[in-house]
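First, one chain by itself: the form predicted alone, in structure tokens.
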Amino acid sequence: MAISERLSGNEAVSFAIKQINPDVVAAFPITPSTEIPQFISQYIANGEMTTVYVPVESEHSSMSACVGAQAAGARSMTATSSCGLAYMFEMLYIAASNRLPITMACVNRALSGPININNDHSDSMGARDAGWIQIYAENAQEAYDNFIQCVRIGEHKDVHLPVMACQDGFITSHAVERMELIETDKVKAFVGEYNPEKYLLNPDEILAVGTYDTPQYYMEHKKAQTEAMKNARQVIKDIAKEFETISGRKYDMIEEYRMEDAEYAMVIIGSSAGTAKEAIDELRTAGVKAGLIKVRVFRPFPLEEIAAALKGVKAVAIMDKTDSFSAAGGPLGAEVKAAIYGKVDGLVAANYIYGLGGRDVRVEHIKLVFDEIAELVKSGKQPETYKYLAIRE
């Protein structure tokens, strides 16, 4: 029987880690992810976990410790945010290129500068091409559910890649919600024991990790990473179906909300999807055929699912909670436009930058966006390349 609880997103992820009981957790505190290693260290001190906790001097060191531990054959985890993730940057590539399935809780926070401790997606999106699988949560329930699935996804024999389980800082991480936990024995059975095929402490095999890769082999190794990321698509779907059998909750690459007959759609990531759903319900009451596509998995990108969901839609607003500073819009905008190119005819696609540094986004803001894309269809005008939402001019 499921356990009904009131937890914040950070508490939920920490409880998932406690249930999984990994071999190693190495972490350095940074707002708003600090609570996760704090809770874990308390669980360990209380004898509720047998995990080895490695206190380190920086986030670069925490990822380095996870790389070393995972390469040695230990299931390893960490948590970070913002500049902490940026400080790990070198080691993110090392973890992915060495095919080490580390699981990281990324509590999204704006990158400096100017310094800001509030939520946007500039940290994880800045690392979007580092070779990590990225899965985003709308609420605490999803943060918990995603983290449990992420371990299985990364460790799958057809994947062997590190995974970021992302949630919005403070909005999700510190907000307490009613949620359902899965019994620990079921979580342990679902995740299973970590039995790596190759690891440094295997006395029966000679193995080197992190050696120099010459031009004769480097491209082949990058191609292998690419194939692993492609494989992750089906693995994510398969594991989600298996997870549904123990939780009753259904997950996929994307979530479609009222898209069956939608004429106007929004594509969004994270906690703002909840606000968008409220706005869409109000628009539906007013006779506007609005719908939502929530991107749960950003890497690998669900291009086929998004293109299929947007068939028959007149206009779409693509919402980025970060600016890629390309002078051409945000990363989600670029990915969605690439996904629909040549596959969805006559679709007006408008890219919006919103919510930077924790700027509030309300139901009326979402409704304004739907009004604007509807007006574009009516007038026949092309949208701006991208625009900022709810900004003081």
Second form
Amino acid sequence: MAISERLSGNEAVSFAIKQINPDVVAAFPITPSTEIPQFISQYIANGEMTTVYVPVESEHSSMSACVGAQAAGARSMTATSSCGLAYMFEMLYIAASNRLPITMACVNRALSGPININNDHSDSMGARDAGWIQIYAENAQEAYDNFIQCVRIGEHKDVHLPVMACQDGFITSHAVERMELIETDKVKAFVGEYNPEKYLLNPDEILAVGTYDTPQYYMEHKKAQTEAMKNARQVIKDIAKEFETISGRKYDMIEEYRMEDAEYAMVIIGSSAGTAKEAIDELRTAGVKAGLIKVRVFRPFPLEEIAAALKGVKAVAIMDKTDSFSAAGGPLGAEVKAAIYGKVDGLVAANYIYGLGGRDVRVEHIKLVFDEIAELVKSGKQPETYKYLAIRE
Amino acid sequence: MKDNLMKNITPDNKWQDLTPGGFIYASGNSAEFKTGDWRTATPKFIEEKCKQCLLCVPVCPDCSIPVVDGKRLDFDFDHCKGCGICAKVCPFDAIEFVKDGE
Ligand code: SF4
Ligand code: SF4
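The structure above corresponds to the form predicted alone; please give the structure of the form predicted together with its partner chain next.
Below is the whole assembly, all chains and molecules, this chain first.
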């Protein structure tokens, strides 16, 4: 029997880490992810976990400690947010290129400045090309479920990549929700032991990690890395299926909500998907054929799933909770447009930047977006390249 | 993911044949990395002038002056990077230093 609980996203992820009981956790506190290392430290102090906690002096060091520990053969985890993730930037690439399946709880928060501690996706989106798998949660339940699956995905022999399990700061990390936990023995059986083929602490084999590549080899290693990221697509689906057998909950690369006959669609990531579903229900009652595509997995990018889901749609609003400052829109906007290029004809695609630095996104904002894209279809006008949602001007 | 013990990875290997992350499954193999092709100038050993004082041996940054039974041999051109330090050090003009192409 599943355990019915009421937990915040941070509590849920900390509980998942306690159930998994990894070999090493190295983390440095930063709002809003601070509670995760705090709870883990308490669990360890209470004797509820046997994990080695490395109290580092910075995030550059926490990721370095994870890299060293994982290469040594230890299942390693960390948690961070915002500037902490930015401070790890160099080591994120080291983790990915050395093919070390570290699992990170990323609690999304705006990057400074102006200094802001609230939610948007500028931190993890800034690290989107670091070679990490990125999976985003809509709520605490998904944060918990995703985290458990992330361990298996990264460690899979066809993947061997680090994974970021992202959730929205405060909105998900601090709001207490009713949710279901899985029994610890089932979680342990699901994630299993970490048994890497090659690891530094193996006394029977010689191994050097973190080597130098001359130009004759670097591209071949990058090719291997990109193939691993492609392999992750199938692995993510397979592990979701297996997870369903212990949880009863379905997961995939994307989640489609009322898309069957949708004429107007929204593509969104994270907690705002919940708000969008509510808005879509109201629009449907009013006779508008609205639907939602929630991007659960951003890396690897679900381009085929998104293109297939948008077939037959008249207009789509692509919602970015970050600005890439390309002066051409946000990262999700660019990648969704690339995904539909040559695959979906005559689709009006509008890109919105929304919810920066914790700006509230309410049902009426989502309905406003649907009004605007419907108006574009009616008038035959092309949308602006991108625009800020509900900005004062 | 390849798990074979690759002794000599060469630029002919396909990406599928390289170890994940460039891991090296062996030790003491840096001698297999031929650095000699970086050379743009070459030291020339003039044996008849050499007094076997061995002053040149320890200054070579690449251990490219082999010594056997207390006597230096000709250069190891697989690894000599052509820095010219040995030629500067030799008190007996037993090493000529020639820029490639001259
Ligand atoms: S320094 Fe000159 S003389 Fe002395 S061993 Fe070397 S080459 Fe011979
Ligand atoms: S030229 Fe430089 S690298 Fe070559 S043998 Fe002399 S000292 Fe060594």
